[in-house]
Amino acid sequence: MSGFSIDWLDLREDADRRARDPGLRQQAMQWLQAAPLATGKPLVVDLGAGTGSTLRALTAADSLPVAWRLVDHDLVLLAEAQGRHGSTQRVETCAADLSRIELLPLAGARLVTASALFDLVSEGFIEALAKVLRSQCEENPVGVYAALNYDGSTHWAPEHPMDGVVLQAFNQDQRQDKGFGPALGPEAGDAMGRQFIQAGFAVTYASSPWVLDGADQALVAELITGIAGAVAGSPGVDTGALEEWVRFRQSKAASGTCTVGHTDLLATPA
């Protein structure tokens, strides 16, 4: 999979933290904290945890003791979770190659979590990583605390006559090969339940989309930088006029505003 930088997801992180729908992030807590007590602190594994941006999120809402395992395949991004973290929380990092769900250091979670990362899987993968988690539960059950999938909704205002087409183009590009086989893309919450409830666990949805305004500027315009270069040169986009749609939408950027819808899950064992 293609990787993201530090300042990238460091700019980023404000608006995934407002969007995290509250309730689930809390079911999720309760989830740890049920976890029996002979097993000591209920480790986490992350996936694509980044710099730690998931342990954040949710040690900001509770005060749980919990033991985190960050997994991904940048090891510049778990040097910088580390450092971080490595003297305020209990935190293993992992470095994996993400698309090989057999050699991911899954043994012994609780709570298996993730952020912005399951809309670049594909189906495939999802099935088989909720048939390895459903086996995981003979023994100790964990729970999957999936946040942040896009679900292929974006809303720009002031509109603009190229919005749909460009949202149109980038769906697809969303739906392109991440490096774990053909991408679910704007389909990842669904699924993501199916698999889920078909290997037996219990799923509850939220929304948590991004909600961007004038204090978003920075974020907005790398965004609207992102969107142009994903779908410069697909079909039935006009190069002249996503130049002067890219003009447009950076011209409105401290103005303007713009949603990203996203989806949150929860899957427990049923």
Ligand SMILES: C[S@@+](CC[C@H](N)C(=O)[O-])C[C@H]1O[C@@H](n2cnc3c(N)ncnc32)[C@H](O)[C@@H]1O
Second form
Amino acid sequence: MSGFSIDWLDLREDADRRARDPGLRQQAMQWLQAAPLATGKPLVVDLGAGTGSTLRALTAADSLPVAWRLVDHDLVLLAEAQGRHGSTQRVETCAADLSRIELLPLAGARLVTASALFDLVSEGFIEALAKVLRSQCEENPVGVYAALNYDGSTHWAPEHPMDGVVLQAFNQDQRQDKGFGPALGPEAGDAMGRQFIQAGFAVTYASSPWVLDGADQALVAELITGIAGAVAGSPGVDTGALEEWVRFRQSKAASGTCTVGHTDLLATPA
Ligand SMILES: C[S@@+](CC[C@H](N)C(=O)[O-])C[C@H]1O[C@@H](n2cnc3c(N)ncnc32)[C@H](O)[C@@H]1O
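Next block: the form predicted together with this ligand, after the form predicted on its own:
What follows is the entire complex, opening with the chain shown before.
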């Protein structure tokens, strides 16, 4: 199990969908549309697919016929994705540990996608993935659309004196190993750009922040709980002060706002 529940993925999906940069999503669809006709439906391989939120985001944007290969190590999430989409889309699910890059089912992909994934991985993982995909381009040019990579920024309104301390501790926690070596956390967008350019891709970035208000109260409340759980016991985070921060933040979840920065990235062979 990965620790990403269906409930949590469902809770964040609407904010994710609103946050995705529409221009970059459109460019990703254009890359798919430009696939050679002889190869049939272009294949999208979605890494860390969860219940299929990338499929839903791209399908909602365009009705282009596409074949999907959803890859995840969580069988419960893959079964949910299959149940939601198997009867209406061409979807194949594939259980795999992404950290074994050499075993990933990337063959034939026109586009490799991911959302909310690359801040979990290490720079070594990105470097290896970029090289594998670049070598694949000799037979079939393949692009990468990676959305919603956390960028380390979170702004709350109204402010609280502990916001900065909590954010710093949270960003530190984001760098802990999630099974791929030291996680990139807030560095994910920069590291991806660096590694894909070095491997011979042209890279375009766009900002894709979560912009949350009272309508997202349930998500904000979970976010506060999650952040507090991640930073509790961190150096420099006083337990009493953190409890007060949580009380304050939860009391403003319906009336305040929260912006969480992300980056979307599109890489295509240069
Ligand atoms: C933050 S969730 C994002 C899910 C989905 N892309 C979305 O946006 O809703 C990260 C996903 O990566 C998967 N994952 C994490 N580590 C993995 C690994 N080593 N191998 C395969 N999947 C992994 C998790 O199971 C989870 O579905």
